[in-house]
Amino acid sequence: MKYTKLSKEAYNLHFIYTNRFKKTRIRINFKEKLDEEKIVYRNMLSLVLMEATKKFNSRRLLEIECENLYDIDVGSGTNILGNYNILSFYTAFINEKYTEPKMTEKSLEFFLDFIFNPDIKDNKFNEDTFNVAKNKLHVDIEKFSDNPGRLADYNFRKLVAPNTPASIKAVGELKDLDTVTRSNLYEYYKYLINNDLIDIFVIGNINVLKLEKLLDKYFKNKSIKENSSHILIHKDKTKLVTKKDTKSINQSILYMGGKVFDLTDFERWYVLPIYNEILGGGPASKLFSEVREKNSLCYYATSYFMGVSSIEVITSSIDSKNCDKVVKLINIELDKMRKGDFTDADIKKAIISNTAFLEEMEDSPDSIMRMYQNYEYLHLDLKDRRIKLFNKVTKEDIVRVASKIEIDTIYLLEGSKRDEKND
């Protein structure tokens, strides 16, 4: 593979050349700063932009030019990533040397004109397929807390990280989306596709310099861009914090961590995956072994850390009645690794399984792409480099990293239905 980046006035190109694959990879970032209220308007615009084209404005029109381009896939969605916003357009379409000439470009084409030709009318988004947007939307928020695991995680979040991008519910929140109109959503649109940061990844068996040169003739944004700030989220250390919340559902879910602060680059990216893949990376890992199959007081126990945002994370499934032994155990073994009970044989299975991870990734080209996206946004070193650096995680790094974690917030959601069974 080759990694080329090539800064132009309204994007940064970053094209990752490989023969490996038959389809060409393209996704389009436009990047902001956070804003709460406007998550719903970047929401709705991932999906009112799908709907329909000025060109093929209607399901069926799009779905037969999908077939006349030998299926391309196209598609868009949304991520908070640290302080950023991000909205993405995404398409995979056969390179053309399995098709015919001029494929990339009638490809390129018509991805383009859902970001840059939306169906506008006096200044308005059509009524029809807004309303289907805003609709799928509405359900989505409505269904928010349907998913016992996805609310607890948010709901913890709040709790250990409160007033940080952290907290925020990525879907948006309804009184948001009432405010949402076809006209001031149209605004918005033209506000982003000026003032975003915008960012090109392409991964695929093409030329750079024919790619730039469609770019130049199709990409209708040529605003002049600045530079993004730095992405991590920091926060002041907070007191221990508990709540308990209760749904209907049969088991309980519990969460556990707080914010790690003084972490180096090497610390953050290195130390901290190999200390949680020997603390509750998988079956092998202390969690599971102690908390599980020792002690049969949970279905599930990992731990993780939430790089972006600083904030170590124990989780796991139980019933309610046994909260409190979990929690115990779960701090017996944190302590154990702050003393540095284990051994070098742990270290050296957790630097295998990142590394395996690493090396499965050169099989995706959307692992590829998302590869070279951290490079360029969190600054983390590309697999050889990774590889590398893992191998150097010492004993004595993971107890260092261990005396950093310190656990400030334990949050239950307790599952009801097994009690109302059993009264």
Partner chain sequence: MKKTIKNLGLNIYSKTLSNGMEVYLIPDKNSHNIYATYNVRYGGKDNDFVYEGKMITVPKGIAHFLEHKMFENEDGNEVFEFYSKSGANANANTSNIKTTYLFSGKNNFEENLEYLLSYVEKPYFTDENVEKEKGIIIEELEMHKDNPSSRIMEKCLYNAFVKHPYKYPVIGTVQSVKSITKEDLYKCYNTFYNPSNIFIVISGNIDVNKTFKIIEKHENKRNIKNKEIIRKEYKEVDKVAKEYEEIEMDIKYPRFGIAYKINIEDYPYDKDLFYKHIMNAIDLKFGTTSLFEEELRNKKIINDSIYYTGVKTDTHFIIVIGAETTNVKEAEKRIREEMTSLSINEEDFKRRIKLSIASTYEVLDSIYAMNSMVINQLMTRNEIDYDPIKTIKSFNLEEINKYLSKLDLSNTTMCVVRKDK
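May I ask for the structure of the form predicted in complex with the partner chain now, the form predicted on its own having been displayed?
Partners and other molecules have been left off, which leaves just the chain.
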């Protein structure tokens, strides 16, 4: 496996050469500073560009062509990474030696057409495809609260980190969607192509020079400076905030957490993952053992750290009548972590688990691509250095970060249906 980065004025091309996998995968990321009102525009582009191209003017025809190209996978999506919104387009297609000659070229052209040759007439998106995409996004925003897990997570983030990018709803808001028209979306599309930071990640065994030539046709020269993805946090709570909402569901979802201040990079990316592996990382963790196995109060109880937004999260699905008991048990475990009440064997296990995870990434092309993406966007170390640094984490480090973790927010999405007989 060999990684090369080619920095062009218009885009960065990250090429991970390997002949290990039968498929080639490409991800094109358009990255722009987060602007809440523009979220729906970016989500609309993610949908509308998948609905039609100049050559294939409906999703149906595109899907048929995907099958003709030996089940080429094409998709898109948006996500919020700290202070940025990233609109991604990705593809995966099987190497032509298993199918037919010229398939690589055809697949590349087909994929790039989604992004660069949309179905535009008179400087507007096609009416039918625009309406289908807008309706889909409208429905997605409307039914955001249908999924209890998603709703509880969002409500918790609003409480724990109000008015920060971490509390933004990634699907967008209806009031913003109402302002999107066929023509202003096309204006935004042109803006995005010409102004966003563009990173192209490729993993596989293809002729990258040919790809570069194709890409150069589409991107004009430009030069943009990048800012940090990390969110600056500030203290906005002096006492514990607790909130409970009710929804007509069977199971209640508990979230506890808080922002963590004054972290070094080592603490953020190395000590906290080890801390959370011990506390709530999996079936060998303290929370699993105490809340689930010893007290039978849940199916899962986990903890994790949101590195970019500096938020520690603990979550579990429970029967609401047991909420106080679960919160008490979690607090006991948090206290034990602060007091260093865990063994060297616990630390060793956590380090081995994180190391094994990194080693296993080599088998997954998507994980390899994600690692290089984090390297680019978050300046996270690559595998070997990460393994080395995980092995440097000590008990003192863990106790020190444990003392920085203060639970300032407890949220419960209470299920009101629990006692109804619906067996």
